[in-house]
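To begin, one chain is listed below as structure tokens, in the form predicted on its own.
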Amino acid sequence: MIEQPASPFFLDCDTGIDDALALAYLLAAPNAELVGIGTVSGNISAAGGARNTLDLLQLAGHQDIPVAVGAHDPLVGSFRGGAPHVHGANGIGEVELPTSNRETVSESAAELLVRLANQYAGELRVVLIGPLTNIAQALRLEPKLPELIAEITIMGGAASAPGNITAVAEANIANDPEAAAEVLAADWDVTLVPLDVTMTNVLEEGHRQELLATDHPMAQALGGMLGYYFGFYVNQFGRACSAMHDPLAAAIAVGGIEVAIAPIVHVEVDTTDGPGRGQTVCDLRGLYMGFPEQPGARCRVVLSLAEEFAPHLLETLQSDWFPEAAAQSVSTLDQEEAVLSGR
């Protein structure tokens, strides 16, 4: 693990199953201080994602972190209902969490981000693991936002890999291409963690069982959620396992995992209404020359890792970095049945 001093982080998410893993990772990482969370419609509605986030924070013993509800609809069009076939109707694999008595803050997610960016000017790091609507709105609220943010990491897009919502488009980008185009065109350096690397780093059933066996309600809840998630990925991989989209982006953002190939290239988002809508067009023509510098390029696209991610993820989630939390019962669906039924 690459040691770094603790830095303030803002997480923007659409709290489904892999978002929950990313949240748990950021809470456990010793070099990250999570100071705010915004939610956006994607895997589930922004309001539903906020409820999941509040309940997860209570389960993990971190009830002091402000959570703000963000955009329900994308910049263009309307929210299309989420992905219950992937994440369950409640967004977290039908796992039932104890309900937090906390409510969201009165600010919108964009307003919370702008306030924290000013509070931690030059220090705040932002991890984006849902559609980018809130960030586009924050840029409109505060045009100087790029000067205030230290670093931005986005889980989204596909450079050479196929898309997961269309043949070429990844879900976070495709759910709001206009917002993604604005964010990637802004005057800041961005790290993009696309399907090329998240689909090639897989969590297996043995890893899920390790979480279920961990004596902490958060780990057990995550293990329960993954049973549902694995059921979806059976049709992708031919076995019960899952990609690790959002937690991988979180780990790269905090420097917990080393990347191998991550060229800085020009990236544009297709905002047309044709079959390419939502595609991240990454200029990888320098591949055969070892990716020479592209003048004016601002986007680091992670294509491969220097080490396996699953062991690091499990080690972090099972660490003693979580504070003590009262034992709480967590009810789940029969996960074995869920996997067999492909839910």
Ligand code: BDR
Second form
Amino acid sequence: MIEQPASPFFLDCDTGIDDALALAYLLAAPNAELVGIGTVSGNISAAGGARNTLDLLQLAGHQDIPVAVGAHDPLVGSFRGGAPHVHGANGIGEVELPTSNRETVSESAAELLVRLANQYAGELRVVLIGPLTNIAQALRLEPKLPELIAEITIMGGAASAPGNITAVAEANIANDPEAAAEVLAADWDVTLVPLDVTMTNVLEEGHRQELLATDHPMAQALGGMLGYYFGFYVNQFGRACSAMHDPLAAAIAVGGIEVAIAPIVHVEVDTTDGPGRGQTVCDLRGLYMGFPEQPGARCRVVLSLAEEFAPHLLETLQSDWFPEAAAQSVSTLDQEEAVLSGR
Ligand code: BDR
Ligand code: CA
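Requested next: the structure of the form predicted in complex with the named molecule (the form predicted on its own having been shown above).
Following is the full complex, with the preceding chain placed first.
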């Protein structure tokens, strides 16, 4: 078998429990090479998300990937303080990780993205799992960005599922509707991974226990974080489990999981100040005809999967993907000393 070189990926995130899972997934996926990470305010401030990202990268033994702090505030208005009830005050479910001694790069997330898009012209794949402020800023900085980037995958929106911030708006879009509108109107094809598919592919308590029992610190830390996340989702699902928003978007972006229903349709973002603000208005009128082509449409909206996601996620996270971190767990990272308090 001829081995394919891994594609370069840029991750933009608001790290966040499910963001941490997406980051781990991208580090583990054999066909992805993470070349840069930007952070944005969402679940936590952009600066707090960067700190979590650096600590997670250290735990995973990946000290080489540049992390850039991005937008603190959305394009319009101000950051509203995050989602401590969902992700904990520190963004990662109150799990305390060993502190990385690495700093963020001096570029902003938008600047780093533009630089990497030029460096990997035509090859860079971008996965966006937070509000879309950074990429909207990058589009303003480099109008040729659509020509430079190979693929865009966004976790966000709700096509026909209910929203999770308002009746119709999902968090990543609701936190910066103006940015989302600009990004979805730009000259590129986009894959949108909305709540329709992320709320119907969940991780159960048994999966979490498997992560906790895995013999490396990253898997155990993720298992700890999920304990907090499950505490939020128990009120949505009535049992200990959680949605898998961000890792699912990452898996779809790297082609690790097959989608079933994913029509290419027109999508507009509601930027009014009414009750629809932040809604992704997806034109699903082709539903009863097997989604015939919509001329000019450029947004592939993933509505369902062809296979179960949780086993794939578990298998990827348990693969032998970070020997350096495993070595660290034996030598310096005494489990009693590293307080993974969410366990
Ligand atoms: C999205 O919002 C954030 O809270 C999650 O990390 C995910 O990206 C889900 O609506
Ligand atoms: Ca996120």
